[in-house]
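For reference, the chain that follows is the form predicted on its own, supplied as structure tokens.
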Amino acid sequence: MNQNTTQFLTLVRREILRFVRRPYNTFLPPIITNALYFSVFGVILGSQIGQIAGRSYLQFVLPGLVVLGAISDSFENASFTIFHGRWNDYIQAVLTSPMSNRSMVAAYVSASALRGIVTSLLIIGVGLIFTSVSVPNPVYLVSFLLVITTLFGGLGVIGGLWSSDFDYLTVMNQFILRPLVFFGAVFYSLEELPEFWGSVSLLNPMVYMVNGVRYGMIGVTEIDPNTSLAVLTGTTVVVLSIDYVLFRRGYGLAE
């Protein structure tokens, strides 16, 4: 194993060593959420409502949840550590280590990505306690999540270099991200929609999030899965891509 390889897994390790040690901050929240949600959209709500494009109220919006916690994980995780760091400058720490501006994003961004898809899973497993899905095309439903995960992972890097305070972090994440989530077509179908607003729908990225990783658990989309998931790869590397080129330039790391 080489140096650089030792360095990013070290790295690696401390990340995800600081949000699993706290699962009762980490974890434990998103599980009670989403129990909730179930409890009401899903048992409740999801009675009167009947089926949406052959599928149950519940399993219809199961994807969306879990997209939704998966973003929201990931983006917290990477843009806390960072802005922390700065904040409390144990990032120098990592600065001034041999580690390559390279390894310093992939390791911040590989740690993120996986508190995502654990929140991913958690969710999952909290959706089969009040229904079933038979997970039509598990290869597009891992590519989605991890193409999500790594995604916005790498957009709380940026949102970490950038916040100047912890109200930013709030900010970004609470009245950007989930009302983007909310309105990506998680509890209703676009087909719902008058033509007018299903066509502004489509102006938002959260609906071929939300389509894609549908597509994978129930077999149901609105949209073509395989051009959301390349056009979702290319938005991953133009981002981690701004990431490496902040770092280099030591954007947001020092005064």
Given for the second form:
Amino acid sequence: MNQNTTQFLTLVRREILRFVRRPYNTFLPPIITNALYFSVFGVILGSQIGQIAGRSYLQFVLPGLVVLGAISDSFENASFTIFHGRWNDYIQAVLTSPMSNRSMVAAYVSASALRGIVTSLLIIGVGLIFTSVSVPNPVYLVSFLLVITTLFGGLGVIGGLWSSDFDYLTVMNQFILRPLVFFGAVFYSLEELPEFWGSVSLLNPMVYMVNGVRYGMIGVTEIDPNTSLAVLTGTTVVVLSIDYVLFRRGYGLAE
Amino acid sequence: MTEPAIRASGLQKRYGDVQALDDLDLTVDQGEFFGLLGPNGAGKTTFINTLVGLVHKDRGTAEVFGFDVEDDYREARDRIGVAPQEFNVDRFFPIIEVLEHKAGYHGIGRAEARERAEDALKTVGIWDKRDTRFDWLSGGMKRRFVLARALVSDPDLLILDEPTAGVDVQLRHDLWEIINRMNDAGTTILLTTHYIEEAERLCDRVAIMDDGQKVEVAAPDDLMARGTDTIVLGLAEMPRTTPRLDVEGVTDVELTDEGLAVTAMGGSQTAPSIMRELEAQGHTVTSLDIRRASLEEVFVDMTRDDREYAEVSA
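Could you switch over to the form predicted together with the partner chain, since the one displayed so far is the form predicted on its own?
Below, the chain from earlier opens the complete complex, with every other chain and molecule after it.
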């Protein structure tokens, strides 16, 4: 194994061990939260809502909840690990090593994307207790999950570098990400909105993610999944490039 | 030709109104034990952080073993082990894993990283604490651990920023022994310290820094030779007034309870002339004590703030 690979894998391993060894902080919360979502929205309220796009309400909201969990955790993982490392200065052990800036970014983003995917699988697992999905387009499902967790891992890196206090992390997760997801057609169909608000919703990038994953899981979408995937992939490349430039310039890392 | 371990030229770094590094030129040879002395804010830590990439210089160049610290940062950092003044250790993992990770960041495979981590912990004497997290170590153990982390990548250049700050005498001596062994084995050491005795005892050469500039670089003995020694002479009968001594090198003469205190450059060379002059004036010298200038006194003289000095004088 060459030196670059060893360096990259060491940081990825460190990041994975950090979240795997703390399941009560990392994996249990989305399991509990989503079990509650499915119970309340799916079983109790869902029976009164009926079908949307020919699917039960529970089947309809499941992909959105998967997206919510995936992006929250991949973003939170990257932003927390970088900010916490800066806050306590231990990120300097990485920064003063011969690792390339590209490897550092790749490691932080990969580990965060992996956490987002694990969270997705756990939410799907919980969802399957309450309902069933046929996954008619598994390639799209996997592709969308990979792209959106990588994208939000990359955004988390920016958030972690930008934050100068723990409050910043809360603000980004609770006041920016969650509202975007909740207004991202997780719990409703765009067709149910007045035309104006339906058009406004198309400005929300979460709509494309939720529809993409929904297409993969239950074969229903209101937006062309190929266009969504292309736009999201392009956005991911741009975000990762920004990550790299920030690391190279030492933004938030060097004086 | 062998590249120096460190070569800095015209290095500048400014933080707002503060010029942390002001056109700093400095060369440290391979295998040298080099000390950086200076008051707080002199720019020592800024200089170190420039070498390891935690500070981006505004101007000038800095090289480690011939590798530019920015253009060839990977090659430069691969040769450096740094033990910083402030603890900056990953609190999530037992200390042996922290060392394995550090070795891994240097491209060392897992099996060898484990071996190196164990060796480093044994070297600094805290192997039995290998499964403990950093927060649970005592203050002295934390210092030992930070040194172990600097050693785990087997660096060619070991940078120690105040490594013995706040540790007891025994631990200080233990750390000195480890560092000396590293230096004997060929590792270049760059040490910053507030303990002048430490620099006097360990370093081949020291640089005195102040206000981001290099004030002087020399061997500790050479620097001390430049300081003014105090020669205390016992006289058979103490005069009522201070005798006038017209001897080259004498800068001050004072009557004290201990005798006649003469401040002079190069005390050993000047003492015979002083004694002859005193005897020519009719005094009988009964004892002689030459107190050499300490590195600390030289350091204080060289880093004394002119403005502060002016205020005191006024």
